[in-house]
Structure formats: C-alpha cells, structure tokens
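Given next, in structure tokens, is a single chain: the form predicted on its own.
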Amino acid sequence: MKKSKLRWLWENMEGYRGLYILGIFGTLLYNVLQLTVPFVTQQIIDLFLSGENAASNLETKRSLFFGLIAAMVLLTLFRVTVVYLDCMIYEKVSQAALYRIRNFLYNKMQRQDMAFYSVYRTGDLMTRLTGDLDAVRHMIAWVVRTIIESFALYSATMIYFFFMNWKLALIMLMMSPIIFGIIFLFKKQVAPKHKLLREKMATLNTAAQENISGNRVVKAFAKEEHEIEKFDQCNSEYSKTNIETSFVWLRFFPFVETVANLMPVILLVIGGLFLINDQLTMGEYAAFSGLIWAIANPMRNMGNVMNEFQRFDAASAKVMELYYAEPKIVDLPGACDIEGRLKGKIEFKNVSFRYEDADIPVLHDISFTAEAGQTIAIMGETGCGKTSLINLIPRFYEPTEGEIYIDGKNIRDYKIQPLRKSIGLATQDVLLYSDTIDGNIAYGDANISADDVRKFAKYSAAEDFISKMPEGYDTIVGERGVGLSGGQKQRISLARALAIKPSILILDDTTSAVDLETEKTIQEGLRHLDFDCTKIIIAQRVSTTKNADLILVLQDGRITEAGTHEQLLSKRGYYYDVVRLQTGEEDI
C-alpha cells in the first residue's frame, strides 16, 4: 500500500529518526536564540543609554552592562555551534536516506519483470535515480529545515513582539494574511510546471542515452546532424519548461517582497508615534527594529520553500511509484528450491502467449517434449514466436494459458532464482560489460578457476582469438563489448552461458555472426561437454540444426512441423524448403 509522500520520507529514515528530531529540536533552538542579541540590546539601550536612569547605572551598574556584552558575544558564538552542528545533522540524515533510497530502487529494479522494462525507459528510470532522488535529499536537508527555521523564527519573534508592544506586534501580524494568499495561489500555478518540467528532464535523459548507446547507428547512417538537431529540439524544450517555471515565482516575487518591504516603513511610522507618545521605549524600538527582518524573512522564504516542495512533490511521485512496484512474476507460495541439478526433461502443454501490450497471441497450443540431454532445434521465420518461446522457460514471462514442465513438476512450483541459475542463456544481441574477457565469462560464477574460463571459451570456440590478444583473458573489453566483432561477442556469450554449466542451455541464434568453419568447432563442443544438459537451439542455419534430436518448425506461432532432419526433408513442407534454399539444390 502506497503511502503519504512525508510518511515514505520517515520510513526511509529509519536509524537515523532521533538524530533528525534532535536537528529539528537544534532548529528551534538557534531560531529562539536569534532572540537574545535584540533583547540584551533592548537591555543596555533602556538601563545604560537613554533611560532616565542611564547614566547613574552606568557609574553603579557597570559590572552588568559589560556582563550583558559579555552574554551576548557568548551567546552568539553558542548559537552559531549550534547551526553548524544542526546542518550537518540535516546532511548526514538526508545522505543516509537517500542511499538506503537509492538501494531500495535499484535492488527493486533488478527483481523487476522484463515486461516492467518495456514499459519504462532508461533515461526516465536513469532520472528517478539521479535528478528525482536530489529533489527527496534536498526535501530533507533544506525544505523542511528552512519551514521549521521561518515557523520557529516568525512565532518566537511575534511572541516577544507582543510581549513588548502587543498594540504594534498586532499591526505587524496583519501583514502575514496577505503573503499567505499569494503564496497559495502561486502553489496553485507552480504545481503542474514542476511535473512537466520533471517530465521534460526524463525526455532529454532518453535521448541522450538512446544515442551515446546507438552511435555505431548514428555514425552508419552519417545522422549526426539529425540527431543533434532532435537533442537540441529536446534540450529547448526543458529549457523553456525551466524558465516558465522560474517565471511563476518571479511573477508573484515581487508582491511579496512589496509586502515584505512595508513592514520596516509600518515599523517607522507606527513605531515612531508610539515613541513620541511614550508608548513604547527606544530600547523597545530598537528591538523591534533589530527583528524585523525575522518576520519579513520567514515570507520571503515561504516562496522558495514552496517552489522546492512542488518540485519534491513532483519527483517523489516518480520515486515512489517505482518504489512499490511489484513484479508479477514471483515465487508462488510452497515453492521449491532446487537441490542438486536439474536432469532437464522439458515439456511444453498447449501453452500459449500474448503480451499484456498487444491484442494478437504471439504463440498458440504450443507443445512438445523435449528429454533430458537432447538438443532441440527452432526455425522459423523472423516475427514467428521463437525468441518469446524461449522466454517463457526461465519464466521472463507466463503463458496466458497452458503449463511448461521441468522435470515433470510445473516450473510455476521452482523458485525462480534457482531455476534461472539452472538455466544457461546465450542471445544474438549480446551485452558484455565494460570489464575482463575474464570476468564476462565468469559473470555467472565468481568462484569459477581460470582453467575453467579457459576451458569453457574452447568451447565456445572464443579461445583461440583470446589468446592473440595483447592481455589474452585480462583484456577490457569496452562497453556493450565495444573493440570485438560480433561473431567474438557470440563467443564470448556462449562461454558466459556454459560457464554455470548449466542443465539447461538456450541459444538464441548465437551463431548467426560467425563462419561456417567456427559454427562446426562450437558444435563439435557442444557436442563434447563435460556435463549433461538440454540444449533448446535457435538457428537459421541447416548446418545447426540438422543434428538435432527434434526440429521445431514456428509458423505465426503454432508449430507446423515436428521431427529430426531426414523426417521434415520427407515431409517436404518449409524445412524441406530452406535446406534446398541453403544447399542450392534443386532436389533432395
């Protein structure tokens, strides 16, 4: 259940709740200080300069006129300890807060469901980490700081006010009804500029994003130009929203700063009459003179306190919305760990599949068998269901309707951390991190000794390209696996994926980049491995999936043929159709 903005804030102090109610306490403190230097003045003006008796206090009184400078030079050095102290509590609990924040979220990102990453986009996720949780520090360390400080200064000075003179502190006081309607209708305008302008910062972190990403893209298709043109056009655009929202404050500033600015003239002229008419000492005016500033500030700053909490109220909401996302894909009560390994028997029951974003099933009564240690290859045309088949083994997704089996129990019933520990996954599109060839291949497994990583990258066939590198296997590959070609990143993928040796392995046309001659070296390692698995192939290529034990033939997602290499070619249906279209034969 989602809860109140401030109440989040409190939950995430957690640890550090008593620290932050002892800065509030010090706020208050400091503020109610801000009292004595006018006060002592009030002092020595009225007993030692122009009250009636001043000059005789100063021959008897001289020990307390200096024991009152004495109090106020002391008393000022206390309270700016005080303030020092107080604002580094602000800081050292808004730091804590926002990294058990940013913890939370980025932990809660990484059990998110893959369709939760098709919905939001990096550079608006990149923003909620970055710009949005500045905004909940800064809620912490300033703004609610800066409301107690104007709260506890304006009543504290308002009760010495009238305390002294409650005729003029009542003058005074009517002043603050009018900041106070100008502030709530500048809320009212500012609200929705500071969520559109939040929305405008998330844009501009996507497009940049999507192109230092894409530049190979960008750099093909010679579009630099272009893509400058739409950055600028996205830059523009939060520039505008920016300014906008400045000029919300700067339309209603000078009202209050008007205002503001009458109290010292209200100060002078009421003020002035109740001296002459002996209602109210010099030492009294002074002292209201001295504070009056403590009532004017206090106004002025309800515009900026204002501004930065609609900017808070904004990022919070984009914050916390990702804060109690819950995937939906989780681990169902009772379910099983995995002891030891999976023998990695696989059946599919009338399964089939549609995304929650789309009308259209993408797989329809899908079933099959496929047993523990075979090989099983998928061809399709490109769109036909392939890749979302594959994804439902790991359970990335669920089927909208029939059961996938492991082993013969329902993989709804594994715990979903073992059972993707057990399985190995090598796609097309290959991420390598900015790190070793070493650690990429080890990625799955830490532990993993280098004869291992060594071992596996055979395999794979990546070993003999590792070993003309400068640093063989402490090479740093750049980022997305940036200096290799596509066919090494293949490589390198599948030896990643085999390193866990896993009971399951699912190749997701990982060859399609590499020769003909590599493909036959990383099947014949295929075929040699050191421990049993179940390998679920997708491939285009005959070559792969003519040894298979079982060929699955996806057609708009359903499963129009089904069977080893000599039964489709006897079937002469699509498979017979791409061997003969591969080998350049006429017939087979």
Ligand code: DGT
The other form holds:
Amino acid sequence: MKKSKLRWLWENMEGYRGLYILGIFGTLLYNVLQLTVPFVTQQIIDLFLSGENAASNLETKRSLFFGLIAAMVLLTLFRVTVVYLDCMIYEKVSQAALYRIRNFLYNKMQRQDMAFYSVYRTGDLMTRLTGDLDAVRHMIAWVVRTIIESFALYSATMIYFFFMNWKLALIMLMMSPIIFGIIFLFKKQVAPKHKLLREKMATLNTAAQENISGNRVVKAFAKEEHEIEKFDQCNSEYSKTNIETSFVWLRFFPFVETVANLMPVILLVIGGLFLINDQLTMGEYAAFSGLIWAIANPMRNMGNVMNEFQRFDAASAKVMELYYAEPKIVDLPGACDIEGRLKGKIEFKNVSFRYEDADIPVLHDISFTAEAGQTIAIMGETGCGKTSLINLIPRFYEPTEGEIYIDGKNIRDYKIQPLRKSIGLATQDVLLYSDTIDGNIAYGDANISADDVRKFAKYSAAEDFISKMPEGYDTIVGERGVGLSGGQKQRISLARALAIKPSILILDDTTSAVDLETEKTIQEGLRHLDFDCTKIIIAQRVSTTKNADLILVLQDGRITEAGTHEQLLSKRGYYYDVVRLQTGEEDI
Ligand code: DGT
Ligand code: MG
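The structure above corresponds to the form predicted on its own; please give the structure of the form predicted in complex with this ligand next.
Every component of the complex follows; first up is the chain already shown.
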C-alpha cells in the first residue's frame, strides 16, 4: 500500500520529476559538502598546528595554508548556494504537485454522482482538499528531503570515519541498529494515532462547517450555547488526540536521545584511548569530534520523519480515495451526442427505483408518457417519491428496474453532458451563487444577452421585484449580497432553468413559496415560452395542475391516478379530495 502511495505521488509530479531528482542530488551534494570543512580543518591541524613539523610547515608551505583557508570559505559559499537553490526546487515541485492534485480532485468531485454527496460530508471533503493535501505536499517538500539529508549525511560521515579509523567508525556504527529498533516500535504505535487524528480533524471541520451554514437555525432556536459546547467537545477531542500523538514520541524520545548523546561520550573515551596509543592523530580526532553531530542528528531526526510519514500515510489514503473515486453513472460505450434539439418526448416504462443505501424501493413500476411539448403535473403527499422520480430523467440516479426513453431512445444511450444540457431543472432546495442576479440567471449559458435575461425573468414573474432593487440585475445575491425571500429565490431559479432554453423543463415545487397571483403569472409565462419544451411540474396546488395535459398522482412511490383534471375529478379519488380541500367546495 505504501509503495502505491509513493507511486501515486510520483505520478503527480509529472513534468517536474527531472527537477525533483536534481533536487535530491542537490541534497546529497550539500550534505557531502558538510564534510569538507572538518576535512580541511583536519589538514590544517595536522600540517600546521599540531603535527611534528607544524612550525616549519607554516614557514615553507604558507601558500598551502592560505589556499586551504580560501578553499574552506569558497566551499562554504558554494554549499550555501546549493542549499538555497535546493530549497527552491523542493518548494516548486511540491507546489506544482499540490496544484495538480487539487485541480484533479476538484474536477473529480464535480463529476461525482448525487449519491456521492450523500455519503461524504462537506467538512470531510474540505479536509481532504486542505489539511490532507498539505500533508501530501509536506511529504514531497520536507519528509523526502529530510530522509535523503539524514541518509547522505550519515553515510558520507561514516565512510569518511571508516577511511580515517575503521575501528572507531565500527564502534559508532554499532549504535545504528538500536535506533532502527526504537523507530520501528515507534511507528507501530504512532500510525493508528495519526489515522485517528485525521478523523478528529474531519469531525471538527464538519462541525464548524455545518454550524456556519446552519447559523440561522441555531439563532432561531437560540442554541448558541449548545453549539459552542458541541464544538468545544470536538475541539477538545482533537486537541487530546493531538497531544496523545505527540506523547507517543515522548515515550521513545529519551531512548533515542540517550543513544545520540552517547556518541560524543564514546568518541571521548575510545577516541581518547586511540589518541593516547597513537592510533589517531589530533587532526583526525578533531574531525571525528567536529562531525559527531552528523551521526547523532540523523538519529534524532528519525522520529520526526516517521511522525510526518505517518501523517502523510493517513492523509494520502483519504486523498487517494477521492482521487480514484469513479462516478457510477457514466457514458456507456457508443453513447451518442444530441444533434440539434431534443423534441422532448419522455416515456417511463415500468420504472422502479431504490436508493443504494435503502432497503425498500421508493418508486414502483412507474409508467407514463409525456408527448413532446406537453405539460405533466406530478402531485402527491410529501415523501411519496416525486423528487426521486424526476431525478431519474437527467440520470442523477439510475432506475433499478425499467427504462426511460427520451425521443424514443433509452436515456442511457445519450451522452450525459448533452442530455443534462437539454434539461432545465429548478430544484426543490434553491441554491443561488454569490453572484449578481444576472450572473445567476445566465449560469447555464453565459453568452445570453441582457435582454434575454430580462425576458426569462419576465416569464418567471421575477422582472418586477428585480427591477425594483437598487442595483437591479447587478444586485449581488447569496452569501455576500442582500437576502432574497424564498419566493424570490424560486423565481430566479426558474429563470435560470429557462435561460438554457431546455427541451425538457423540470420544476420541483418551484412555485410553492409564491402567492397565488404571482403563480398565475408564472403559469401564464410558461404557457407562452418562445421555445418548445416538455414540462414536468411537481406542484401541490390545483391551480398549477389543472391545465396540465396529464396529471400523475403518486402515492407511496406508485402512480395511483393518471389523467387530465376532468378525468381525475370524475374518479373521485385522491385528486378529487385535494381539489375539494383546496377550493373549499363540498361538491364539484
Ligand atoms: P417532498 O419533496 O417532501 O414533497 O417529497 P418527495 O415526494 O419529493 O419525496 P422524495 O422523492 O424526496 O423522497 C422519497 C423517499 O425517498 C423518502 O422516503 C425519502 C427517501 N429519500 C430521498 N432522498 C434520498 C436519498 O438520497 N437517499 C435515501 N436513502 N433515501 C432518500
Ligand atoms: Mg421533493
């Protein structure tokens, strides 16, 4: 699994892989260069300071002395330059990979099915796009670099030590397995903590996000205190898990630190003995001593590296889940484009539907035909399956049984994008973007003219209230702009659905919040559209349904009555009761 995560990361560095390898070489180089100063120092000490001929050497080889000092300065400058450029490379590559993955994920999310959004919570998705992605970037920019750095420094120093005095080097090397053992145990304990921490972070973000979106409900119920408490609990759990995760390292830290701190002591004792026995020169001892940190520090870093690696492991699993998530509803092989406009004939043939996560179907054996240009009204009590039914037409969900045809062709044989572009949908929950009213109406077709926007607003009986606003069509709505009433939002959403001149118009309770007078205007507008379209209108009011070519009454997911207003009245069933209730007349 780990290998595939790294491979995934590598794939996402496309275009920057060469640069990244250069960066890794840079890291190797500047760490090997760390050895040059102690090396030159060793030469200076042995030749000019403590060696037998130190005094005479200083006289005769003066230019070598200055040469060595100049080399030291130049090498240091060179090393700093390499470090600087190297940092830039890591930053550039990691940001490029992050950019690529983020865009890819966003694209992926846009293409997911509706079912996807009922499984993943917004806060969790946001965490994947932010915190988790940052952990992935950190892997490229810091973890890999620190591993290479530690490895390069440790190996180069060890090799150098072996060349100077293999016995002393071997004793130093013997400490390594102890560190590896400790780090292995640490990894086993810290890995589950990082997974838990990641979950807690997502829960915290979800709590914050839901609360911010739902602030009106909170205020209405005066539940601020309760919400603060709820958040505080998530926050404290996150904080607690964070501390626990850090404390895992603290359990191992003393052992690693002891081993690391033992290195100078070993050098002092064993190196001192070697020095006394003339098995080590003073310069060599100075080089050992000057580089002992290069052995100890990588050991110390291992804990941190492992911690960050586990953070990456937990986060990348979440990111990759999204990265590889495939929508279930896709274009079938051989699916065709839509040439010109659809006529808009819709046929449901024995359609049944069950939500994947539900036990029982919500729609049973639905069959009806809407001829091109007709108006179909769907009526039924709440929860009977009206929204579920219309969601099948743009293929937001697939029927579990039966087929749906548009213009005589199974909808599965159309490409999804052109199919959806032919359908204008005003959903039950209206969502407007933080944009101008004009921008919202023109959402589906940014190229329509201002006059057209106005025309569609007129059809939707929205022109009046929009033109009364101080900035008219340029008024910003949504989060940042002025608020709109429920009925006003519905009318803008209707204008938005009309603005794409769809072949099929679906209105899900779109006039539920407008008054009767306005509704009449809207009905009038819909009857006189300047393009042909089949309308499927979910409505509770008889005033909306009575002019429909076909009224479907849906009860518990079944069509129990179907016909025109007059036909259904004469049936004296559900529809008849609704009409009596709404008109207040005893007998019709
Ligand atoms: P409404 O809008 O209140 O008048 O009700 P309808 O007729 O539009 O009802 P609908 O189609 O939203 O829901 C029918 C049933 O399906 C209801 O029992 C709730 C359930 N349902 C709706 N959406 C989902 C979903 O995404 N997943 C699952 N598992 N069930 C759902
Ligand atoms: Mg509904």
